[in-house]
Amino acid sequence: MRPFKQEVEQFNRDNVVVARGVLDAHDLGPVIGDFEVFIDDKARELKDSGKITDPAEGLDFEHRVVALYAQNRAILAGMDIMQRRSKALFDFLHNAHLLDLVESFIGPEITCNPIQHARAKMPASVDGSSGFMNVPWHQDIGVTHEDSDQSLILTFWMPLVDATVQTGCMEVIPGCRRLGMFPHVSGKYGTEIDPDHMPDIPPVPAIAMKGDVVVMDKYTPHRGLPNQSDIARWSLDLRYQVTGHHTGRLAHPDFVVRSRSNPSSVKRDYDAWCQAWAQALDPANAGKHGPFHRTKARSM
């Protein structure tokens, strides 16, 4: 097991650090392949019910969704995790150099938390407007549950392409765990800090390589740059807490994916994993145990 003791030192002073070169070709290929087939899927779709004209089956994994995208927005719809629901990504979620890292992070005892995104972010020239795209100042604690706010929960973020400033990598705030929550509001682009409480400390790029990991704290305050490129910005957004630690969604699936003293109680049951998603998303279940974002009005 790779240590990562200088990482953690950061983490404990800044709330937020890079780790460099956690995942190699072997991690990622998987989950990129998967999304291949799945943007290839939906490229054939699309245009055998006349809603593309151009399948763009000449560009690679950066470009081809761009161009899909640019015709019809509609290429992304069903992309997310917990909807998309491959073996792939299931399997990816239990990846042993990944969880080397959330160990060294929150110790030996693991929990898959549900919040968990996967994004294809566009160029700002195709879209430069969507909130999922451009994701604005927030802090993960604001969008769980109040009854986590005593969890160990973590933000395992990481590129399938370079994240760079050009191609719209995070942008964090260090150093913000001590100044505690701040207060959120329904913005224009979602759930976002009221910019009146916004902390005076000055940002900073989270640039992250393919196979990097970015670790944060549920306090740090980060959004997402505008993607200056002519390329998709492909991300995973995870999140791994302390098992038995209240999720901040509890109406949505966890899992055990690591355990020193119960090995036996890792979850590897795919199957299962694709019913309680469906489950959770089934309309007949929506708003339990919600709201999960807790925005109140605006300073005045």
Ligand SMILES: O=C(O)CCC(=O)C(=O)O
Given for the second form:
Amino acid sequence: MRPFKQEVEQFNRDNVVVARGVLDAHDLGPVIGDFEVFIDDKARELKDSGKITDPAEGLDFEHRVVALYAQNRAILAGMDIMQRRSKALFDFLHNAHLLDLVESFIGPEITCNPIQHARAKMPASVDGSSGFMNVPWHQDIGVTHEDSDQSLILTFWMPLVDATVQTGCMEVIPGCRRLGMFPHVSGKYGTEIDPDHMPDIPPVPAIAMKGDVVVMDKYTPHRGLPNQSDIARWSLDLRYQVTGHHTGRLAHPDFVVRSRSNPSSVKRDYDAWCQAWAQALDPANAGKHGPFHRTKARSM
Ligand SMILES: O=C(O)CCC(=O)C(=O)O
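What would the structure be for the form predicted together with this ligand, given that what you showed me was the form predicted alone?
Shown next: the complete complex, the earlier chain at its head.
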């Protein structure tokens, strides 16, 4: 198991680090292939129902979704991890190379936290809107429930294409754990750090090539830079935590992915995972666990 000693040292200093070359083509291939199938199926569906004219066949993973999104934004509907719920994604959440990295940071008792997303950030020329495409400045602690404040939950962000300043990588502010949580507001484009309370520390781009993983703690302010290229900036942002700690999102399913003390506690039941998400997202169950996170809508 690669020890990631230098990465852990840098993380302890900066509270954010880019771990290089964690994942290879065998790790990412099935996930990319799965999104290709999703996009292909969706393109056929939209073409058959007359909602697009050109299914953009023959374009690669980075370009096809852009050509389709430019015709109809519905191409991305249902693509996020908890909606797509594919076997490839479920398996990837247990990926050994990824979990070796996670273990180096939080130890061997690991739970997959349900706060996780797949994103295909469009070129700004196609959709430069703020929000899910271009997230505003926030700390991940700002989007969790107070009950998880003591939990060790880290963000593991990985691109499925090279994420550079040009393609719209994240921008991060290192060294903020000592400053705690900044006040957040529910802004027009989502939860964001109150602009009056942004730290006066220069941000740096978290450039990450395909195979790299950005590791961040929940106090690291980050935002998405605009995508100035002509490709989609595909990425996954996952969170892993110490088993037994509060997830900060009780309404959504978490599960053990690695345990050295109790290996049989690892959940490999794909159908059960799908059912748990279907139940959690059923509108009939909305609000059962109270508000998702602490930031209240700004009063008008
Ligand atoms: O993918 C992005 O650009 C932003 C991701 C993000 O905000 C997060 O992982 O918390």
